[in-house]
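The chain below stands alone and is given in structure tokens; this is the form predicted on its own.
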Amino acid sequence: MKRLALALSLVALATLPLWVGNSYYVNIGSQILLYAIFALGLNVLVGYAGLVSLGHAGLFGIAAYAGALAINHGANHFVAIIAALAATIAAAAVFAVLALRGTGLGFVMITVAIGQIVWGVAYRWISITNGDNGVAITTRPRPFGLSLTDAPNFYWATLIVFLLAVTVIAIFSASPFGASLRGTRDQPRRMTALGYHIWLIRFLAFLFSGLWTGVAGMLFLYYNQFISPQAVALGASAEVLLMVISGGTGTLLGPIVGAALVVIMKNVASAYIERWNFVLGAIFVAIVIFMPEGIVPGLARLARWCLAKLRPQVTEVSGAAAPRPESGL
């Protein structure tokens, strides 16, 4: 059943532009995929390492700004992407060195402070970032000669990157390093006693998280062909963190579901519901109350509960129908 569900999901995703038709909704699909990559990258820290970051929008924006500036200074798209990812990983290393000095609330506050510094630089360093006016690009890459100017082609390119991200992060979570990272989350003292370098494991996880955050930042740049300080604000970091928490931390499917929920509410439901922020807030409150572990683990728990309720009835009926063995005496 899992393989069938996976196959049907892949077919639905691959054919979405064909059966949706409307370019607006195809673009919504692209947004869901790129934000899902962002949420998956953040989930490496939040879900597997137990480190809550509220500054990841800073890494997201650094990738987009670096890519945009490289393109506007004459670099081709391949060089711009490599430069943007390199800048993001370097920034993630700086973030990690500073943030990993604390844990728990201390880690959260340090990431908030660093994220606000990045936002301040983007907002005030007008000679580089153009301030509130942002930085625009006029072209998109043409991989293998395929133009990404129309919505379906851009969606399919984003889908390929998304599937690559899911595959790599799935391998990462199932690897011995992923297991050691979860160990630092659950039993850091025991991991230290066993000889593991806790700080180094978390540092490498931060770099891995920053890499996929940078990939999402470049997709965001190419999607909007524009980047501004709004993309690196604290609200952007909180929004992606809500995607991870609402979908289910420490799961592969959870951040994807959370990204779909938030993007659909912002771009689709807002066209029909004036107070869509209130509705989204009510949904988050309901998730915290009824499914505190997130939508995906919560639905799995509900399915197990329903099956458990059905099994005794089947046993009772079958037991009543079966004749009792009689004694031979």
Second form
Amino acid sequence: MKRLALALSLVALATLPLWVGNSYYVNIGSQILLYAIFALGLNVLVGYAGLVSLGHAGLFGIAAYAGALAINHGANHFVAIIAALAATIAAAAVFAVLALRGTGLGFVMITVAIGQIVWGVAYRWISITNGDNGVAITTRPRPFGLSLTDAPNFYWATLIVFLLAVTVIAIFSASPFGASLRGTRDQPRRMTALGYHIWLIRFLAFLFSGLWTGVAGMLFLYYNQFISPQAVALGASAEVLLMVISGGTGTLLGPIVGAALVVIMKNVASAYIERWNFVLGAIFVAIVIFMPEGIVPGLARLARWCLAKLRPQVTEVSGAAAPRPESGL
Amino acid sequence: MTRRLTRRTLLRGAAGSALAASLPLPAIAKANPIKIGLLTIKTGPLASAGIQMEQGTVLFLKDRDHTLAGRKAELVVGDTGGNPAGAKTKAQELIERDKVDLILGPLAAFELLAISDYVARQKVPLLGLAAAEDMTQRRPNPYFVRASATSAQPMHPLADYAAKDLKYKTAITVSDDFAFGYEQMGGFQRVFEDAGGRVKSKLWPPLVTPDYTPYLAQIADADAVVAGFAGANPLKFMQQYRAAGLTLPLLGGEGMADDSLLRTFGDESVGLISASPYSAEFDSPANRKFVEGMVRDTGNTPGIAAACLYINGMVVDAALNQTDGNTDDREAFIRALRAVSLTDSPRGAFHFDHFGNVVGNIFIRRCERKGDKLVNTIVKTYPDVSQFWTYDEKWFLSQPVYSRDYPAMRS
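What would you give as the form predicted together with its partner chain, now that the form predicted on its own is on the page?
Expanding to the full complex; the earlier chain stays at the top.
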């Protein structure tokens, strides 16, 4: 059942440019995928490590700016991508060393501050970043001689990166390291007593999160062929955090659903509803009220509840229906 | 909308189809409506100007009965949300999904810079409002037409007026800390200093600041203060300026005393001298009609955003009349757009230079109380002002674009 759904959705994703018709919607598809990678990257921290970062747009922007500057200084795309990811991981390491001095609110505040510093540099170091006028790049890469200029090809390239991200993050969260990371979230003291180096586990998780954030940043740069401080601002960090929380933290599917929700509301619904901000806000409020754990776990809970109603004999077997622990998906 | 079939419409239809039969090719082009895309900002801090843009466009189409050069005109509005990525997505929506023939807007420089390359690749004419200098200078886009002004275009004459008519010798500039501010103040500084004046210091409060006091404290000992704020900042600045007891004469750019904002202003703005490519007080048949229509439809005096979009509409109309309503040959259409030269528009006579930037009137206005309301009385009109002012174009372009540090301060 689960395999069938997975196969069907894979086929649907892979063939999207063929049946959706208009290249505008293909581009929306690319945006959903690249923001899903961003949200999945952030979810490593928010969901699995229990560390809420409000500065991830800073890492996202560092990748995009590093890539743009490398390309504009004559580097080829392969070198630019490597350089951008290396810069992002290095920046993530610095972020992590500073932010991991605290947890909870302290962590949030430090990440906000660091994110704002990156924004300030992007905005004010005009000789490098061109200030709020931003940096434009003129080309997209041509892997294996295949041009990514047209919408479907770019979509497929993004889809490949997206599937890679989902697979790697799924393996990561199922691995012993992923389990120990969840352990540091739920029982840090016990984990310390068991001999785990909590700080190191969180640090590595931060780097892993930063890597995927950087990948999303490069995709954003190639998609827009433009980067400016707005993409680095606090609002951008908050938006991706909303994607993670509304979709469901600590799940693999949640950030993807959250990214789709926000991108579709922002870009598609805004063409029909003038007060789309209001509608998006109302949806978030509804999610918080009816499914505080997020859309994906919330819907799973509703589905279980409905099944239980349909098949009453199941509840008869065990008097107190203990809530099943969340599975990975 | 349903339309009653009367004898007259029937006759008109018959005449139309007879005409269509005799002129098969252009008639096919005319059969489908011309689609006009508008990129504007309807949410967020820049929304007030963005909504004005839409009002100006809607009024223009209404005045022309939604028909341009014999083709029906349809408007498709995209709200960018005021950020570059949103502008890019909305531009894609307009071009790829709605298949618009041209785009009006966007408002902000960073939006324009984000979509410029893409729109040029798609060969869609773009009639922008954003003032980014390099779009018609060092990074020109062959499909771009700007009927408003570059950032510095009104500031050059303002500096000239300050130095020659007002005989000011020294000035202090204070402006929002972003590209529009830098380019405005750079333009003022160059012309003011070339005319013998001296800019003593340049202050840059952040774009979003609740309090100008630390900056006001640095203002003293100059003949005038030049302010280049935009959006809702002018009012906040002028109130705090007067509250701080400052009495130095205040000069400003096009954002400082926009006619649409005057009703929210009080006595603190009386005496403000501002330079703008538009003034609601400008007396011409086209402007009287435009202001009347805007007051009737929206209840407010129009400012530069509404006026320039209305003017963009007139430019499109004039170009379509040249191409006989044809927009399919994009090269011919953009040539026609840039060749437009109007004698009567809400901003008076104007034409375009070979970069697609406007050459036209710049008004020097003084804010005055007339009865119970404030108006911008025109005190001097500089005609045929080019983006290069009186400088040689080659020399101008060989210099860097105006920035926070250029022109350098004279010590």
